[in-house]
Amino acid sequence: MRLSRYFLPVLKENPAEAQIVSHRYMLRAGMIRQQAAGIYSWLPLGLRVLRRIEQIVHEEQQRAGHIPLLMPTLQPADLWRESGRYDAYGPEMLRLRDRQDRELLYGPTNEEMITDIFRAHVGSYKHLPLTLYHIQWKFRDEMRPRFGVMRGREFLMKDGYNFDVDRDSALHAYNRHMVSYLRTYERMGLTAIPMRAASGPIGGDNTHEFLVLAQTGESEVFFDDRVTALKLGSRAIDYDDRAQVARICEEFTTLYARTDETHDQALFDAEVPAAHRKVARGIEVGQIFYFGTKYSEAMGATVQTADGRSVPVEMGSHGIGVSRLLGAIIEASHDDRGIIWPEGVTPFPVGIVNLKQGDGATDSVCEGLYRALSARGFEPLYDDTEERAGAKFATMDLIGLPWRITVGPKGAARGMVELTSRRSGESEEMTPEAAVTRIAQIYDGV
């Protein structure tokens, strides 16, 4: 993509509305627009992002066997009256009423009407277990929508259902959703620590957070810090294996990690030894929920028993999100001139700076570099604009792009250009020819 016929409406000034960094840096670096409180319009820049964390997602969905559908924004109300919610779930439902006066509403999850697409399709435990999801607009109104898209009332969520025959594969099911998400959040550079949580309005009595440290985390949590240390890696996962697949979620877990909603101080100093005890604030960007037979009773979504019995499916929800994790990566991963990408969910995976545009030398190297770089699969951000080299890169460091290759007058005279990593702000002098093979290798297997 050349910057000359990009849209990316950089700021040069903090927006004085934008109390958090991920908040002020997706406004500076022209990713969102807020068109209403809580509501944003995605531009370019922010939407190519988005769609990276969301390819990650499915993905990792799929891998465990996920299977993919998509279900509408608004819900009808009386699906909601079946399960004994739509009195009880509070003003942060939006509620509305079309031109023959039936009751809708914006769905903020979508428990109901998965269940009722299940009761209406399957009757069997010949076709369990089943677990479907959905990437869709969910709509909270938030009594005090704050922080950009760590707070928003319409988001972009991830939600999943499982639906088994007994409570042991329902169980099995949490904790394939378990090390799917820890997966997920690897892939995209983030150590998000599995805690103990409260299930609020989704209901069940088993139910883990993710949360990203962050500063401006909007919980409090209480962690042993060597939770922190625990990766995933590339080691292979049979997630039909229950053994396997439950020895990682008790690899994940055992160690103390808890929010400030279940936190037990008595077992926290009894648990960890005093130099591994921690207190932070965290960000939540994903939960899990097994709730048995919740939805299920009240809404009469039964299978039928090998043995002929007619009984309640099993079922859980599982959350990640989407439009969410942009605010949480960045608060994870920033410095005082702007957003540093993870190579995984990164816009563009380099840019390439042209500092004397118009000059030939310097325009041969940058078009063979955006050349032999696309031919490669990788598509580059070329600032082939008349700005300053100062200028240009500002603009590199906000929107940070994890990998830039500078090329001037200088260098392009000995055939040389410099490569830069955002995250360390090392460089190296090369030929094009080598910096291509290089961002080739560092993406190999991204």
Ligand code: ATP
The other form holds:
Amino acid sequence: MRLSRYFLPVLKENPAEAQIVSHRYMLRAGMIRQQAAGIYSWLPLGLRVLRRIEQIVHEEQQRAGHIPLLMPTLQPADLWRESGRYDAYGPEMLRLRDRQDRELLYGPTNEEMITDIFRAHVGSYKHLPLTLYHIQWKFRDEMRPRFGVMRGREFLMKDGYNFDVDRDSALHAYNRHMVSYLRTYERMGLTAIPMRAASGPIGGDNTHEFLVLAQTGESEVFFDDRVTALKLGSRAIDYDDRAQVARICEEFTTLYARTDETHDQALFDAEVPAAHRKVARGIEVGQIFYFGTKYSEAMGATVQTADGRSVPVEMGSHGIGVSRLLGAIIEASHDDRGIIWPEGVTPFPVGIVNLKQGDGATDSVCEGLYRALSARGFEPLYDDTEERAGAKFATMDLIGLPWRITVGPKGAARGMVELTSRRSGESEEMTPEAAVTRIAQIYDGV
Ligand code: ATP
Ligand code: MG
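Let's see the other form, the form predicted together with the named molecule, since the form predicted on its own is already up.
Below, the chain from earlier opens the complete complex, with every other chain and molecule after it.
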């Protein structure tokens, strides 16, 4: 992408309404625009990151054997009357009427609708296990929408629902979700700690929230700090291997880690050596629930078992805050000049800064880099504008591309360019070919 032809409306000034750094940088980097309280347009740069995050979520869900579908944003109220949640949900639910005076709602979540799909099409254990998910916009009329996309009213969520014939299989589905979520967050460069949580309006007794530590987080969290060192890394995972998946969950949930809702100070003191006891704040980027037959009983979703019995199907639901993740990643990865995107989610893998637009040799090195990188699938953002060098660097730093290739007339004359890491600030001089090879190496396996 050539910056001269792109739409990147960066702001020089700090917007007064933004209280936290991620909101400030998302506005300044021209990623989002607020249209109403808690409702945003996604401008091109923001949309690119949102799509990267969605892509990772899709890949990891499908790796775990979960199947995508797409349910609508608007739902009939009658479905929610069946579960009893139409009245129970309260003012967070946006309720509407169509021209025939039929009651609708803008979905805050989809347990009822997915249960309806299931009961219409599946009646036998032979079709289980089944996990269906989608990535769709939700609406919750939050009392205090704030912090940009972190607590929106309209927000993008991945929500998945497992259907199993018995409790053990449903608990395996729960574990599968935990492991696939850990992989998902790790690919985004995040440490998200599974913490024992309380269940709220979804219901159920088995639930974990995934929290990213950040001073601006809305939840208070209590944990053994050794939990932050746990990593999945590149280990091979067989999602059908119940024992392996359960072992990984155990590894990640044995050390004390709880939100304030489930925190038990006496237990914390007894279990965790003082030197490892940490109280901090965190951002909830996902939550998994096992709730058994709560919805299937209320809505008559039954399956035949192998021995011919008819039982309500066992279920759980599992959500990732896709749009909130942008905020969480920025909270976890920035400096005073701007965002520092992890390679996994960056809107462009690399930026090219032309220090002297219009200089024949400089332009031609930049064009060559642009072509070579694009041909290898690493579409760069090429700053081919007439701005002065300082302004170009400031924009690149603000929008946070992890790598920058700088091309100036002196270097170009010697056939050299400079590759700079946004994170470390370190630069290295090399040939344009070497820079392309290095970028390819960096992104290999990301
Ligand atoms: P919270 O406690 O933050 O209000 P929740 O527990 O009600 O969230 P869930 O029903 O668990 O939310 O939804 C799954 C995920 O969707 C959450 O973990 C969070 O990352 C995201 N999410 C929930 N509400 C919002 C919101 N208002 N804006 C952006 N993301 C949200
Ligand atoms: Mg939650």
